[in-house]
Every structure is written in structure tokens, then in C-alpha cells.
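Next comes just one chain, in C-alpha cells: the form predicted alone.
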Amino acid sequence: MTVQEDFHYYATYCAAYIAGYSHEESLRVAYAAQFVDCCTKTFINKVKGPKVAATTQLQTELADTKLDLAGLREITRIWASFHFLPGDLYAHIPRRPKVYMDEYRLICNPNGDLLVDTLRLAKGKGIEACGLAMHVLADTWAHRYFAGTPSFVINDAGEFYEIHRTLDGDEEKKIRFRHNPVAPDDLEKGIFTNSINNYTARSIMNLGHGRAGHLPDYSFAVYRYVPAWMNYEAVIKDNPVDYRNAFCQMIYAMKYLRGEHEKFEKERYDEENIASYSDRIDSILRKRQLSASEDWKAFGEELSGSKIPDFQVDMYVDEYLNAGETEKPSTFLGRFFTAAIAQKGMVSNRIYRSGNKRAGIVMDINTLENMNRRRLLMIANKTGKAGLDGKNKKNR
């Protein structure tokens, strides 16, 4: 179980159901949202899918990636597109060199123009694109203030203090970090795992929120820390507030994708439809626990009256493997791969057009689809099976 399976899978199911999706549709939305954390090149190789559709990287894959220009761009394309969506590609700080600004402009924040582009891109593209977009949206809140690129000057951080809010006021407790990746965080003792301090400008240790460990992934966490991008001045991250905004914004966004809103607008949150569940949702978000999966699952099953199965990463593998070459694009994984390629291309090319070459440039999804279409028609011609246009060789 991944750390954010509670929110990306179970909470996304709840938001989808409240937004008007059926139980079965909500499960597929939630699966696609969670699958963003599972669609590695290793997985894609197993099913013989398109490697360009990778939405995340295993630690072993990152370790094997060379930090030259090509490797750096590959890492940035994945992490900036799906987990650390940039909030402002045109941010400006006086008297800073371009190399610094290129990294600074990749800092993740909610309600940026790229979020609007992400939802517009997903509209009309089906359940898989919807779920993928919900992952991206949720992470703009969970991962805000960090950038999806290896960067010491942006992602490094100094001391962290957890803020415990009581009736008598806020109490701060210094967080202790260790570097054992297999040891669970100890919430009682305030001991968390983070990446090893590395002053190298482009070290993998300084990718995303590695220096903060899993603190951004815990909905209950409220903490003060000193990030490098703020010149090591204090910032307070209030996850319960941010995660509630994420949940309400997902509901609004999915209503937009379902056609209930003509356009997607920034800073709109569907508080109205959770009014009767407000206390329940807040209690889940603020409960101090390593995983809120069971609480979100129970809430979701009460909403729909149906059982929510545990997430199984291989659920749609057989469907994809058993499909013919011309049918693969219409399977769940096929449609997810298409949505992932489109999202990665859109974000990477927006970054490039802003004057920032950190993510390079990616083939446009329309160009790629035309290439696949020609390839599949060639297969259809050779086998006599129907191609994507519904015609077969004999009918031509």
C-alpha cells in the first residue's frame, strides 16, 4: 500500500460518487487516480505498452537514470506533469539568474493555469483521463511548495516543527528525521524518514518533497519548516485545510468533466455538496494515523451502499494483454496510456514554450495518435481484421 492510497484511491472514490458518478464509474475513476503512482516503465515493459506513458518512477529506475540533460528532462517530465504541477510558469523574482528561475517556476501550487489546462484536456476523454486529472489536482495541494525536478536550491529544507493545535493554542514539536526507507514513520515519537541531505545541485535526493519525507502525504499534518526557495524563511503547511480544499475541488472538477459546468474555474470548491458530511470529512482528515484508507473506505461504502474492493495494480492487465493490437487502445490501460501521454506532452510543451527547457519538448499527442493509427491500419491490412476506422482489407 502506498502512502497516499488513502486519498488517491478511497477519497477520490468518495468525491467521484458525490460528484454524480455511479459506484462502478467511481471505482474506475479512483483506480485511474491511484494508478498514476503505479504506472512505471517497469510495469509498462511487463505489459508491452508505450514507455512514454510512464507517470512515475521506481527508486531503482531513478537510481539508474543518468543526471545528464536527457535524464534530467525525463525525470522532470514525469514528476512535474503528474505529481508537482507548476503553479506559475512565468513567476518573477528580481536579480535572479535564468538557471535559478527555470527551477523556481516549476514549484507546485494549486489553482495555476496548468491545472485549468489539465481539466480541459481531460474533458470528454473518459473515466481514465478523469482519474488521472484527479491525481494531478490532489497533488497540487499535497505537494505545494516543492518542485518536480532535482533541485537543491528549491527543494532543500532546514528544520521542521510539527504544530499540534489544542484548545490552549498551538504547540510545536521538533521533527526528527532518519534515512531508513523501509522503517515506518513513528507518529508517537515524531520520527519521520526523509532523503539524505545532499548539497549537489541536481541530486535525486533533492527531487520533489524528499527532504520533507512523507509529511506532505499525511492529511493530518500541520508543520512549519524553512524551504530553500524562501531563503530558509519559515513557511507553515496546513494539510487538513489543503486536503479539504482538494476534496471539494475534485468534486467541482468532476462535475465539470461530467458536463454540469460549462467551464472549469480556478478557486472553486464544492462545499455545498459536502455540507452534511463536513464533520465526518474533517475528522478523517485530522485523524493522526499513517493511513486513512479504512476511514475513507467506510465513508465511501456508506455513501454508495456498495463494497469498495482493495486496489489491485494488475486489475486491468489481462484485459490489455488479451486484446488484439487494434483493440488495445480501447482497453482501460490503453485509454490510461493515451491520457498519460497527452498530459505529459501538454505540460512539458507548456513549460518549453514558457522559455524553460528543463523538461524538453514532447511529441504532440495528435501526432503520436496518427502514427499509432497508421501502424494499426498496417496490422489490419496484413491480418484482414478491422482497423480503427471500422473497415477491413476486403472492404477497401
Contents of the next structure:
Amino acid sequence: MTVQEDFHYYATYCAAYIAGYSHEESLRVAYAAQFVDCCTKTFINKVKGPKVAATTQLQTELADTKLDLAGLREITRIWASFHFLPGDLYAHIPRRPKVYMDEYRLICNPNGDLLVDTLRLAKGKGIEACGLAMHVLADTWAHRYFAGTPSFVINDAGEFYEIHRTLDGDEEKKIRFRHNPVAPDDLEKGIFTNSINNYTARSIMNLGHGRAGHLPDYSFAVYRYVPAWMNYEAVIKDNPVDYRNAFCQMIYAMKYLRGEHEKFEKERYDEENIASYSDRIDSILRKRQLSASEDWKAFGEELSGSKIPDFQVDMYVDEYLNAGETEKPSTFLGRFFTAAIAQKGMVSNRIYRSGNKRAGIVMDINTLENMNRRRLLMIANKTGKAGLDGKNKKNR
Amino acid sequence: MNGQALGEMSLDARIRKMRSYLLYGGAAFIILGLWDGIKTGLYMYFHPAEALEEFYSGDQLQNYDESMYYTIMVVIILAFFLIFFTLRVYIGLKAVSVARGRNTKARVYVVLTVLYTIGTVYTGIDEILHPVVREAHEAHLINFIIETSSLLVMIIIIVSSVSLWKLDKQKAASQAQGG
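For comparison with the form predicted alone, kindly provide the form predicted in complex with the partner chain.
Full complex below, order starting with the chain above.
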């Protein structure tokens, strides 16, 4: 259920390099971006890190999560903060009850206020925060129109048709779905895997883009479908265009994070710096393949003239495990965990402040004084909790 | 901001909406048909004497072999149930088929639904005007609620079918103009 390694790792590397980072810095940015899809509670337990820093959940972890209020809030905090950043927390539709609007307002869309907040939060916080922010940014394009909370009335979808653009015009082909998570998607026959149809309002099957399978993660896919929230209207998802926007916006965002721009503005894309690579990038984005990793890797290596190693999830584990307690926050993983906790706290708090308790009652640790914030992070490192759920009254 | 259609719905969206209503209406019509059988079966099982009295007039029940009359009653009621349930299944499946875009020329099921609706309304009015006093009053109330739901489902099937015909004609006309 994620934009794949091809974009989060290799494409982010390319964008970072074009934005002005060195080869080594670009690798770290790319690693952090991809690591957002790997930082589960299971992984964090292995390195004895703070569980509150989890940025994703395994299928098994989701299956273990109860769908009571606490469980739903935990799921929403993770998925809305890192993979389905809400586009408009104050959206309004007439004649809809609050319970519906709480879910509707979590729909992911690019160029939202939360994206600006995400980047402001990452500024000056290092490479790891930068990488994490790039993952969030890229997902706002890939995962738009879905919400990071289990919701049948938002995330259910039907009538998928793939649009093939030919010289004679657009050709539509009905997409067939199956529920076999083991079998790869068959691009030739147009058969894809998606989550099982479940009419329960808050089933895990209705989390994020499960009902669309991996379609949002394929940069070549252009398709038409009817989302549940769109009142029977169809929407066309043009991934090549969206992914290109994501790539150009990442370059602009990273330049902002490096200090080349004073502020981050929505709807700005750095097309200038990719002008000479435009056709190459388009051809990678539009190539019909399950993974574009090889193409992005080749492009990245041409850009920098250096080899890009394959992503290894355990790359920084030893550094973290071997560090002393006071040194852990300064390691790569330590800084990543800090950035993740900050991001989760910020987004969850914004959701709460908008009047929506779907992510729970969450204080924003970023508004605390540095001393209190460090205390909370140290507690988080020890206990796996950071009082982000408002329960740790002792630290208020 | 999310592309929500706040104004007038497009033609395709209205067609999808009517198909959705028809699909669920058709399925509900079949399921509610099962209720007829369940309710009658339970009534005959738990209140056999009342059922017999209702089925036969008082005079017929003098000097009778109860088990034989009971068996005849069950067989006749079962036969009627099967006929009406088959009718419901036919209507329901046709509605689902039309909702899925197949068999768009089907019309008979709508006529049958209209007749079924008239019959249901007539029976309902008759029960209100000439109520039969039964022991199980709460069962009577539950039955009334479910029958009302069933009536609503029939109306949904009729209205959405007619709307779909009109919308399909509109779409064909606009495609012909555009083509």
C-alpha cells in the first residue's frame, strides 16, 4: 500500500542531487525517504527504539490492531501523518454529518497547508527530516483522493478503467481486480490485486488506497474510477503528470530546506532544473512496468557519476545499537525517530485542533520548550511512549 | 477542493446513482421475500390454533381432524410462498441485471413490481381497516415495519428503473448529437 522503492528511494535520490545535495547526502535523503515505509513497530522493537516513532504498519501489525477507538486513532495518526497527508482539514460540504466530515477532511491531496507545515518542521532538522518530508510530499501526489483512516464512505471505490493514450485517442479498458496478495499484478491482462470488498464502515480493508490496489503506486497508470466520496462522479488519476509534479516539487522543496528559498510556497515546481532531463524523466514515468527502480537508478548514477547502492533496511542499525544512551539521538536512526515523532505530533495535533478527534487528542511537542521536548523524547526512547496521546499528565 | 460535485450531477453520475439504487433494491427485494416465508412459518409453528382459525372459517373447523387440516394449510401456504418468492427472485435478479448494465431493455419486471406494490398496499389497507386480533401483537408490529420497508424497496425499484430508462435515452441522444 505504498509508493514503491523506485520513487521513494531512487527518484528521491535523483531529485536530491538535482536540488544540490552531494552524492552521499542524496543517498541519506533517499534512504530516509524510503525508510518511512520500513519503520514499523516490529523494526523499532528490534533496535529498542521509541515505538511512537513508527511511520508505517505491517499487515500483521494492522491485523493485530483492534478497531476500537484507540486502535482507529493509532492507525490514523500513522497513516495520515506519513502517507496520506490531509489536503484540507477545514473542507466543507453542506448537509453532511460531522462523523462523515471527520473522515472527508482526512482525504489526501497535494499542496495543502499541512504540506507547508511539514516542510517548515523539517527545515534545519537535518537530512533525515528532509528525507522523511520528501516521502510525505511524494505520497500527497500518489495517494491523493484517499484517506489515511479506515473509512468505507471515503476509501471505497469502484468502476476502474485504465486509460491508454494512443495516437487515435484514449482507449479505456476495464481493470479486473483479484484478492491474491501473493501473485504480482498482471499488466498485460490488466489484472491487479486489491483489498477485499468489505462494507464495514471502519474495516482495515477500507484503509488508504487498498481498494485501488497498487494502481496509485504505478507511475505509468492513468485510470478513471468512482471514489465513494465523490457522489457518483468519476475522477481521472493521471499518475505520470502527478509523479512529475511530485518530482519537481521535491526539488523545489529540497532547495527550500537547503536554504536556497526563503519560504516554501504551494504549487511551485522546479521545472527549470529538469529541463534537460525532461524527456528522460517522462519516459521513465510512462514506461509500463511493475518497478521503475532500474531506470531511476541508471538515471541517478548518470547524474552523479557514482554508484547508488541498493536499499538496505538495516544499514544504520549497528550505529544505533552501538551508540550510548545519550548518543542515540545523534545517530541516523535517532534523528529519523525524532523527525518522525515531530511529524506525527504536528499532523495529529493539527487534526485535533481542526475539531476532528479521529487522530485522538494530541499535543504538539514541537510547541514545547526545548527542555520539555528533550525530556519527552528521552522518555519516548525508554518507554516507547511520548505522552503524545495527552495521557502523560505528569509531563504537561 | 477534493473535486466534490456540489452542483448539478453529470449524466453519468446520475446513471450510476440510479444503477446503485436499483442494484441494492433488487437484492433487498429478494432478501425481504425470505421474510415472508420465515414470518408465516414461525406464525404457523408457534400459534397453530390461531393460524388454523385464520386460514379456515370457523364453521369448517367443527368436527375436524386437526392434523390433516394443518397439513393442508401448510402445503397451500408453502405453494403460495414458492410462487411469490419465485416472483420476487425474478424481479430482484432482473433489477440487479439491469443495474449492472445488462438487459437494459427489460420492462416486464417493472410491471410485475407495480402489480406487487398494488397488492401489498391493498393488503396493508385491508389489515388496517379490518384488523385481525392476534395474540402476538409485537409480531404484528414487526411485520408492519418490515412490510413498509418492503414497500419502500418496491418503490425504489420502480422509480430507479424508470429514471434509468430516461437517463439512458438522454445519454444515447447526447452521444448521437456528439457523434
